[in-house]
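Given next, in structure tokens, is a single chain: the form predicted on its own.
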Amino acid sequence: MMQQQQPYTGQIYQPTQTYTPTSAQSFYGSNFEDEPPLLEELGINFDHIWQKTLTVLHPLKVADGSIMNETDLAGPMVFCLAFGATLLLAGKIQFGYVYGISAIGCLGMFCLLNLMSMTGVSFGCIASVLGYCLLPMILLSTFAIVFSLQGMMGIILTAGIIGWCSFSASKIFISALAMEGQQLLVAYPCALLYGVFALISVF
């Protein structure tokens, strides 16, 4: 049995409005001043970037594990670009090698640290820490613009910079991942990675 259709009671040229649009104030919140800053929404915190940079530049400073465990790629991207730029000033066009070796090194450290740590670590955290600890290597490549690093003094300086980078990276990793007593085990693969960057700077 077919149901009877109810007749249309409205006016055909003036339909009833069933949708009430929300105002911009109710859609975006009570006030635009309550919105967080754009850099905070993008995950760029200059205070944390500065603290991580100081942690790398001061190897004996205790690293804050809560800050170091963040996925912050703004600083590492700047440091990689600065490293490639200083190599370019020395007459070496090595941007592809810098990013390629960084990607392979981050992937290797990601696999290694996930096997060694109990908590596990994200790929972004690995890339962030390794990128920040590239900062002393920028000093080495800047020194290579003016002086040659292929003598005895260059070898000593290069070895010191590799130790600086690897010590800072391993210190941050063990504080962020609660891996006390394993700093030397973490520092060795970090030293191998930064040694490749040092070879690019020297030769």
Second form
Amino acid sequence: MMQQQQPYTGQIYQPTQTYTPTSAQSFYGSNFEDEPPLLEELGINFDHIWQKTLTVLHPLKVADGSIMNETDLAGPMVFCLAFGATLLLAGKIQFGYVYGISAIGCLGMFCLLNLMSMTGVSFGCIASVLGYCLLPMILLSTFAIVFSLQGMMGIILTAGIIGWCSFSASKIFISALAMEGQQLLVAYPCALLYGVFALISVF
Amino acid sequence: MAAAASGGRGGGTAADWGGFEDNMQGGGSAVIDMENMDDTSGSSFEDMGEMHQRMKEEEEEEEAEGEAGAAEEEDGEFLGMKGLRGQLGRQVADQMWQVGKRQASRAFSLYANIDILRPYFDVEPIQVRARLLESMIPVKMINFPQKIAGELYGPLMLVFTLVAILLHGMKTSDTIIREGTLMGTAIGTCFGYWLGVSSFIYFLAYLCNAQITMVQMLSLLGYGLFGHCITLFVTYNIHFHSLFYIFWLGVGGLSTLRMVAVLVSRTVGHTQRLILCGTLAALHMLFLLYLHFAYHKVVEGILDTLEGPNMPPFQRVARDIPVVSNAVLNTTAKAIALTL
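Return the form predicted in complex with the partner chain of this protein as a structure block, the form predicted on its own having already been given.
Full complex below, order starting with the chain above.
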């Protein structure tokens, strides 16, 4: 039924004001100043990266669950490249293995943690945590440049580094996913994954 | 667009190639306006949504016309007489789109059902440790069915541990796999054994009327690999054949006895018990034997030499002059003699 037509309040009959800069100089000036810094635009927050690195390096430091909310893959990418570079310095060109194992390992951990935790977890978070905890493995492969890891000392050092990596990773996962009491259950698959990385470093 | 579409449809039902000209604008003009052209190829998936809608409208129109007319039209379409105009092609593409959509949604719902495995991963570390230790202790009471924990975390971790131990063993003994990779071989062997033998024993259990489910069988066999892990971990690092045989019989035997006892408690009848447990025992013990001998070639020569694993990575080897055949030598000598 025809109702009382409401008055049109739109602006279709009025031309929109086009932007007329007073001068070319000020046009460039205001846009340039309004832009956010490049790193902020790219999402790389150095302070957070440093915080997460410190959390990994201090095994006994209590992890803050909220730091893993943002998926930051810049740090892990740098660490994987550094790991490959230190292997390269030892004479092993194995970037492909590092990429393949990290991809499959992240996928496996993603499936496992999704099944074990009450809340789900995103793939980016898993990749980020596992990438950050690769940092002690870089120390191992740096050591392997100079000394051979196939003696008794190498075995002890390798076992220690694997334990350090998996302990840090499980600590962060536990705090982020609220899975108290299951740290050992999460640490063991991480230990297997880092064990494969150690296998590349040693042999 | 709608006018041209209806014109196209009308042309389709009337004649074959003549309908094509109906879409030309302005009669003899060489310029074709693509916007008004009815796309008769019908195989572009981007247009499928739109065509699907149009097909629905077409069907509603045809229903309104009457069944006789619709039957005739359907006959014509089925015989493919109108296919040259693209209607058959459109229908085929539309069907493909619908089937693809159905398959994709089915695959997605199947993937989303990974949650059905969730209850099997709900464990505490204490429980896992207790079950690991229990897997080495054979039960005495076989008169009533023994409880099997239907849990998949422990078995999965044990299979991965076995993979890691195999890899370590292959690396320390410099095993070379020609048709594949070390990692692929290790994963294939361990997972193949776990899943394959579990399925086979489950099938035999079905034949022998044993009370066991697939998850329970997977769990039982998975925990049975604990003995294998211990044995291989020790004997890949300490190379004594007699030590291996002691571990094979002792540790492997204990875990096999445990699995056998549980199965016996769940099966009725002597023949059935014999078949089921004999098969499982044989496969389990032979697998350990196979893993030891196939994946860690203890080359006795390495034990004799003094270097062993402390061999320096780079060695200077005297470079030999490549051996050339006598014929080449002779012809070269003759050529040189001729030139002199």
